[in-house]
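Here we start with a single chain on its own, the form predicted on its own, put down as structure tokens.
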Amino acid sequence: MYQYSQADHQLLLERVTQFRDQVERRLKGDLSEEEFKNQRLRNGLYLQLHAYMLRVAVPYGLLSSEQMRTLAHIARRYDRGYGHFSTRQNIQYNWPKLEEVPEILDALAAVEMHAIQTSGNCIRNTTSDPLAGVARDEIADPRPYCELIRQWSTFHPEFNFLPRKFKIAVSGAIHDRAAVAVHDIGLRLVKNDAGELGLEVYVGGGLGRTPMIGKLVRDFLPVHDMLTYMEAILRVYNQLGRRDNLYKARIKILVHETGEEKFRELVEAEWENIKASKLRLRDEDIDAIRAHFKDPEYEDLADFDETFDQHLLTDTDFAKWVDNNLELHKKSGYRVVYLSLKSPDQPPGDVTADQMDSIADLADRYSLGQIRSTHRQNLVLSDVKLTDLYELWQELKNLGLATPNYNHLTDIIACPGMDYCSLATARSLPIAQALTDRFENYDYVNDLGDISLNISGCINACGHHHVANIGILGVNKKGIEVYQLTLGGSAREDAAIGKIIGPAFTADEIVGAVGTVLDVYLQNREDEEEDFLTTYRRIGQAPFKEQLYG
């Protein structure tokens, strides 16, 4: 992974004390908390509901054993024993002390890590494919694009004051496991006809009370020219977005109001301006980023294992387990595995400080000392031999962390909702636990086969609920808190708004009401191997609204 050189280190520290600097004086009376805002939201601290929260930067969801130790003991001396992982891969402390944030941020420097962008108005962390670099169906690595994208956005002077938050996704597989569609720019590693590296560039995706899905700009931008033209495509949002409505300034609405195709040609008439500039990529600048990204020595194994098969026929939990919570690794012998952060006894994607120490234990034991984090809220072990996995899985067992339900019914992305969150409208932890508690039957949920179920608790979307194959909107109707559901939606390379079914549910319907959804997709699939979204695709709203309504 990308080892920091010394101006990173220097920066880092920099802006640390400054910092520090701010909260004494923010302590003292000598700024008040409107002045005081605006740097604590660039060093992402934000004010909730009951506490300040810190969210702390995962770039493209890469994590060392080393910082997941040092997230853990920040849990364990700053929080309340726990860190929260994001639909961003980043991970977010609850109840840090205003006083003691400081000391936080030192800690994290220590291992390259900061809060720096992870709020504001500003560029936010780059995310990606969780299995970048390993997954067998990759194009090319999407990790060093996002390194340059990282070093690029960092403190960029110009866009420091964007009209709203500006966020990016990078994808090089040919499935999209970082919702690339959704994003205000979204990347996809792809080869033309003669061989060579270049990128389809989405714009104007996104979600909260107005989403949309990404529109094609480019469908092959060189590699070399990435940074030109993403600098194009901010600067003209910079110059143009709105920023006399909040609900209107980001790009997606730029690029609807704007229209697509004169949006496009105002991008490329900027790059015109920009693309033979130093900003251009060199093939000896690409090559010293993808250095830090080489594989490590895998050896030389069989892809076939007796024990293991040994273990599949004799421990049915063991082998459900492997049926849903593992991958194929592009090398044999190894293989990707999902640590689900869905247990029924935690709110998604909650971790305690005991289960990241461990977790850095068994990347260092099993994974070559790495673990990543995915926007589904969940963390992954990427290169884990065939011969450990019956020993880590039992490991994992014992941790709450092996959960067989990877894009299965309980693997529910749920914002914090109004348990922390300031601007919820409803609750969405408490609803995500009634539906985990509901459907708790391995067979039933294995039986549904890959489905998405999301959770927002306002319409800011958090919890991703409307690209869900089934999503729920918590709002606050007349004082009373009630769930409106969505159906087909989708997060990945087919991507989908999901559409509102009907009237919303009380909080005491609502998993009667994802019953009864799930229940007409058994009665109308064709097969078992007709997954929720293509029923739901094939046979339309109206037999569900049936049901529902009827």
Second form
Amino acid sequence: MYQYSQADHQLLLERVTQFRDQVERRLKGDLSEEEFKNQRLRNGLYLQLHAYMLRVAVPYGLLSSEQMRTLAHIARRYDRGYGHFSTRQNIQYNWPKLEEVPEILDALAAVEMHAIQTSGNCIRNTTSDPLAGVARDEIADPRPYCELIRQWSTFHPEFNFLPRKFKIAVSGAIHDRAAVAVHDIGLRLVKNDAGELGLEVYVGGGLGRTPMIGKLVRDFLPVHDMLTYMEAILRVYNQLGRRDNLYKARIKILVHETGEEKFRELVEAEWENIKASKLRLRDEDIDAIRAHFKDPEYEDLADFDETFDQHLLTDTDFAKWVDNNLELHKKSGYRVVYLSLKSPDQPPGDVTADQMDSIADLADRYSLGQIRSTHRQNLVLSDVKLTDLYELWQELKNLGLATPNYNHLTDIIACPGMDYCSLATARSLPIAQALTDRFENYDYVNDLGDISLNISGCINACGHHHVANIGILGVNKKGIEVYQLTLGGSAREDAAIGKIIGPAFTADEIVGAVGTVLDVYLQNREDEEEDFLTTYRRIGQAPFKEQLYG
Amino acid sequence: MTYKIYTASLLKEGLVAYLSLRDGEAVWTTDFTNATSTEQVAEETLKLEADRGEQNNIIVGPYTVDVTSEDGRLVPLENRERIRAGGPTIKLPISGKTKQHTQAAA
Ligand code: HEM
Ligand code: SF4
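Since the structure above is the form predicted on its own, I would like to see how the form predicted in complex with protoporphyrin IX containing FE (HEM) looks, so please show that one next.
And the full complex, kicking off with our chain again.
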């Protein structure tokens, strides 16, 4: 993991001291709310429906067990005993008190964490593949590039007041687990015919009221040019992005209005001026950062264990979990384990302080002391030995973290919606819970196979409903919460924006409507191998529409 | 009949608060049922106290909420305000150890 330098530490402490002073001045009344709001939004602190909300950055989703224990401590001491992992791999606390936030930031700084770049119109915390460094389908580890972006973008004086927030994701694998296509800049590590490492650069993806898939602006950018090229993109955006209209301020609108070709020309022209500047990465710059992400000392293990196989035969619950919540590891004898934060007992993405502490202990015992958070609001233990899986599963089951539903119907992404969010037009969490209760049957859910269902509580689309196979958007219609259904979205390498299927459903109807959609899929799929999205793309909207409204 | 009450967020804690006038004295309470409505007091009086609360850095962002009387109790007309008054409507992931803290904080 990346270790802070002395300068990083110093910077962080100065920032906390600064914020403590601002909080004191606000409490005394020396700063007005208007003046203070700008300051708190630079430190991840929002004022929400019921309380303040603090968003803590988890750079590219990587946490040490020590950091996780600190998150647990904060939840217990300063909040109400839980936190919420977001789709951008961060964690949100729903109940901190303003007067205690400086103390929270102190506790975070002690373990090299903070809430910078989690709100406001800056370059936000970079997100990545939760399987970085261990995935079998990996071309190159994205984390060093994320870290280079973090160092370049944090406190970058030129990009402190962008027209709007700016989100970057980096993936280094064949399969996209970081929703690269719906970011302001999405980077995918690729190799050219000569075997050199470069980047596919996508610009102008995003969700919200105008959802867009990012446009491929460059199909091979040598990695050494990553920062100069991004700087060129951001300069173009900073100069030409719209500041007159909040809804048109994201770079996706600029790319759309300028046109892909013209936008590319503008970036390339800007790049000409800076491509040879000292921002250009040298081999030694990249190597120095890569050294922080070296493989841990893996043991040489067989990819087979008799006891494990025995358990698979005798314990069907274990077998179900192994089937759904494990991923192969690049090293023989190891597995990647998904900890499902989607159980019938708590809202999607929520974790209690006690669970966090236990997860930290499990990470120490079974997975080299590291935890990752995922874009789908789950956690990952990335380096578990095959021989430890049965024991680990028993522990996870006791903690309520072993629901065997990874990438299945009840692995729902849901934003906080009107239960917490002041911008919401409807609730999303009760719908997630109703769906989880209704589709509790493992065999049914398992038979549906790979499918995504996402819910947002307003058009800002924090719950990524646009890019779900089945998307649900809560809206307010004459004071009643109703839910719009979209079908056919995808957040992966075949990214697509779903299409609204027809008039919205009431809260009472929406669960049944999802059931109908699933029935149509099951009736129409060619065989069990054909997943929902493939069937949908083959048969189109009509059969679904007919059953839903016919 | 619909009436109005004043609500805001407490500056220090961030919690939802309601303006309550007791014997002419203004108190910001987190208990919705203690809110003073325009049934009892003129709206201008409430507004004056709300502005004062903001100026004195007790609360942030005061605004009025439409309420109606149901079985002798005030209820907000809008869903959003009902949720603000009652808290999240879902099962909260609170473990034994932390419940105490919540109660102490409430
Ligand atoms: C509760 C406080 C929150 C507020 C006030 C908030 C606000 C917003 C707003 C205004 C947008 C639209 C931005 C735009 O299109 O320009 C947005 C988008 C988004 N938010 Fe949130 N959000 C909140 C919580 C969350 C949570 C909990 C998550 C993760 C689960 C999240 C992740 C995202 C993502 C991924 C997007 C869409 C991507 C994009 O920016 O295009 N937000 N949010
Ligand atoms: S989608 Fe809307 S309701 Fe949900 S968290 Fe984002 S802003 Fe709030």
